[in-house]
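Quick heads-up: it's one chain on its own, the form predicted alone, in structure tokens.
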Amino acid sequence: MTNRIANQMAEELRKASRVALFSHVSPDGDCIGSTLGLGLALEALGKEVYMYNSDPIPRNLGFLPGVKKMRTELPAPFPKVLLFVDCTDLQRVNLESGDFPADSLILNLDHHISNQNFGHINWVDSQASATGEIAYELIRLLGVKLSQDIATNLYTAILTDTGSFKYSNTTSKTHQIAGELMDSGIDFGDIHHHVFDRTPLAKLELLRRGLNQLQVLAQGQFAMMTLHKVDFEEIGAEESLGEGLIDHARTLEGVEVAALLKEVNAVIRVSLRSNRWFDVNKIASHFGGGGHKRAAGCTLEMPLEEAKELLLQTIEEELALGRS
């Protein structure tokens, strides 16, 4: 990123009168949290907002300021400036270039380092530890105050993409940044609570059913954890509900990578992590999806067996290549 695509990006966002923001499936903390920031800081300055995200948000975000301000239908008309919030693609909001006009302002905002630079203006740092950072970085250009609602989201977005600032992507400007939206007079204690310490009984028994299909493979390096379409039929629980259950995986002892594979609607939604060297980023690009080094995802279309095998074979050869 430079000065100029920061300002040209504010600049674009000053001179509009209505925006949509955009942000993709299967939403954690950071996406919702730093489109809600946006999304107040923008209405803040008098423009017409509107915020979108084709799923449900997850229950442990339902406390953020402004959440009901999100829809999950398009907006009709489409605004001409169109702010994508946290998205490699445009697949990631299950969208195509031809959804919205042919002359819509598309502004990229992101800090994956698998972001196709889809847009017309692309402001994307894969050093950034979330994507928060970076909207801090634009509220603070477009000249908007720091209120308590808009510190509460940002800071969200910072604590579950860096998982409580202890995740290697967080850096001392990650801490200067939750610093002062801390001084802002946020209840950051709260924020914990409703974030982390809150676990319906569903997830709970999400997490028994994922650890009783866990299996250690590849040498005790690789942990893969499975759950099944009628796990979540019979506990009545919510996909987002699988979110976070992954690190029980990740922090066996000897593991190096690990996998949480959900069985949805007729595809594996695929979560990969990993602890020092393995680049999960990697894997996620070969079958067609991304995000960090550390933390990244995919979707497979088969079976699930299928989709383990074939995740098995291709995590097992990497590990054979060894750290680099």
Ligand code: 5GP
The other form holds:
Amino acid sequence: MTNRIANQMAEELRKASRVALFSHVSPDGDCIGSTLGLGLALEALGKEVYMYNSDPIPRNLGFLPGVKKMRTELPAPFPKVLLFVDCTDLQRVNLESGDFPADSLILNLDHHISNQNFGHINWVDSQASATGEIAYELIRLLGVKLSQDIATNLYTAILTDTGSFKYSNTTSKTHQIAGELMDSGIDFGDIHHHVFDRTPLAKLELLRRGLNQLQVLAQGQFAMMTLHKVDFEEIGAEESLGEGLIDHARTLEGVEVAALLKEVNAVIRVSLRSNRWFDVNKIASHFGGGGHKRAAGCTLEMPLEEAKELLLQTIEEELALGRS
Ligand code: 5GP
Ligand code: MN
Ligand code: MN
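Show the form predicted in complex with the ligand, please, because up to now only the form predicted alone has appeared in this conversation.
Expanding to the full complex; the earlier chain stays at the top.
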């Protein structure tokens, strides 16, 4: 089944002369790495490629080959073929269906269990650790040689979504693909250095404040971290610097569920993680978001204190139900 869908998607891309790629708001290594890897591969096939993200690129991804080609303005005119990368639904891109021509061909390439199958062709594989794995397969199907630039982007996509190959989404296939990418001559030490080992002081400052506001709840099973608007303002940190801080709450001994609540503009951005059994996608989906079983997110439009109460109550209830 997937083979047929994969071939259909490759065929549509082969036929297209112009393609626009879209990735999700609050971008991460997977959506940017997969977009750039695919974008460069399509360019190698002679296509005119437009790569869009509505938000700025996180600082630690600024080294990715081709990153200067990313645009924050929508393409004009729109190409016929639109490829959505690592997006569960159109809202994740800040797009409404009226924002692009009705006769567009929508290709949906993703690995989220909560994907809404919003495309004409939906290649959604929730077994894949990262959209980067699926992008790798698509590039292979297209017959494009894995250049060092393409491989650097795909490796970064997989590296970031697997938490350096340690989350439970990592499979032997993940390692096989990473091995192929390493064989294309990438400097993986340099990639790790750029992605993880150049922490801006502002990020440590955010962590300091996050830890100050850490609460361990539900008999030690739930750890909740909060960052207020003023924390970001006083430090001069952008929201994307909060990425990864939640792991300090998740890895606390005895914790099954962790949440990071960030007060951003007038809304609360919630990140959720679990360790062994708790389904955070269920909680995020309940509040209009989504993601995976072990990593998910949503946005709550209410004051921070209310959001904390609501989350605590919902998660406590779900924890009380226990493992199903
Ligand atoms: P993070 O907590 O790192 O922002 O996101 C964790 C996972 O949940 C990622 O796979 C991300 O794409 C997904 N996710 C985060 N926020 C949302 C949201 O508001 N809606 C949906 N559908 N997925 C989200
Ligand atoms: Mn993502
Ligand atoms: Mn992803």
